[in-house]
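Below you'll find only one chain, the form predicted on its own, shown as structure tokens.
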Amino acid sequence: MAERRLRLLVAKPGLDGHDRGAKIVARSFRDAGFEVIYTGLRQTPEQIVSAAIQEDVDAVTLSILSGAHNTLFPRVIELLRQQGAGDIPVFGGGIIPEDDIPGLKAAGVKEIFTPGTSTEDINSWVKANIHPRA
């Protein structure tokens, strides 16, 4: 039996009004053979976690440009844990200063992709690090 396709939730937390990058990444995921659920703009962490659980995703990827990454990324991770879904990995990218990346990783973010990262590199990372949940 073939292994099932990875299900990835692509979300835009907070007040960002620009989602071109998230849509490019979502399309790249789809083209790489992943199943993609895109939540759209201006999602709260609560909405993102609810969608992740309802859709039974294998990972959540967050795209942020607003500068609220140090608040919103850890909040999504915290809510996943509170809802008994702490095994869903969270990764993401956007306009995130290099100095903030160690703190985000310490909070549980698996990887951060900054502007200029190729979609091929992101897809390769997903294939190597994200696995179907039991």
The other form holds:
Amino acid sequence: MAERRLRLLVAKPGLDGHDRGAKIVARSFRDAGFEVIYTGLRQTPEQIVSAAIQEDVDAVTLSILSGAHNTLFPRVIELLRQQGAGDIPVFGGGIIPEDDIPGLKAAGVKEIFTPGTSTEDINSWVKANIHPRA
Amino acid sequence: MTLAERIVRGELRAAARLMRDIDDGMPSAVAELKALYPRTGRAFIIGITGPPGAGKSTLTDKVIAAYRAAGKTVAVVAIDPTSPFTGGAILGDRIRMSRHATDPGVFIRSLATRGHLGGLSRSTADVVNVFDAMGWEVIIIETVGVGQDEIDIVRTAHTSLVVMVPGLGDDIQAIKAGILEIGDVFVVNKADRPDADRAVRDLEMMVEMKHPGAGEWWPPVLRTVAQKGDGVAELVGKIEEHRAYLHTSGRLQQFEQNKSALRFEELLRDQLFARVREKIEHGGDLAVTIRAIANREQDPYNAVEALLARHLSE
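Next up, the form predicted together with its partner chain in place of the form predicted on its own?
Time for the whole complex; same chain goes first.
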């Protein structure tokens, strides 16, 4: 009976109004057997971090198309740390220029997926890198 | 420090973690629940149930807001279905409640059914106990979208709301033997749609046919347009009336008795089953017995009786 099931938060911070990508990823996580908490559009970093803590997720997945990734990713990571939840990894994707990726990773983002990545690739990365916290 | 001690001190992460341990069936959760149980029994528990798309999450959002405005802290347990094929789930009830996400007086937890029938997850009662022990004043349970028979909510919540929508037509007749029997308050949501009057009439007629006796609770039928907030104040008023009725009528004690009896029986059944099963799997008995039943060498009734006689005699 005792079995850890992976729980992931999929969130869309910022102002862009397109969540097709986020929904496709959420759906593919479901099909991979994960529990996905989907919080909808236009979430503030504060709302996302609060949901991550209440839902005891194993990772936070952000989808950002607005160009504000250099602000939003580090902000979510910083708030998680402030609230004593810095152990929850953050990864994500969206329209993010290659040049920005090293900086985001240096800020603590575990992985960035750019347009064209298959959901299979994302799922295999999650299975290899995100584990239910003991 | 144990999780239970941290929870009593109000640590949200500890509570979230214990809920996870409960949901994942971790044996360690039981010790924590034992420690928390004496502190439970203080919260007021509201159940919100109804078919998919009736507006349960939107209504929950408004009820949260109303209790917050009255100065109460509110915890929410929102349940969505698990995929029977992959075991995965998309839990999306928070979408409609996201304005409360940063309110420290609101805690929302999403649970997947994980194969449990009845409208709730197996873990729901224990998750509610964690909130209760932590001192949350109002706990709202939003069930998975239900059809007819998923009535677990009625023994978990003090006050059960059954949310319907206009236009289900004859379906209302069809399901009157199921969830429609358990409502303490009926809500016709999306009441700005055509056919709302008819839905209200059908429900009222059903309540009248049941005809609660003198001094018994007469379930009201209310109209809401949750999206606009219409009718929510009246709804919360009726919820509070029902709560007062439970106290003055002595029904509250009866509710707690029934709930405790069912919970005790459920745990007893689970643990007995787990123990016996462990023994027979260990002894290799199980495979042999099942083969014998499949080959018609033995009947299942005698097989179970024989196994129980052997393993429960000590």
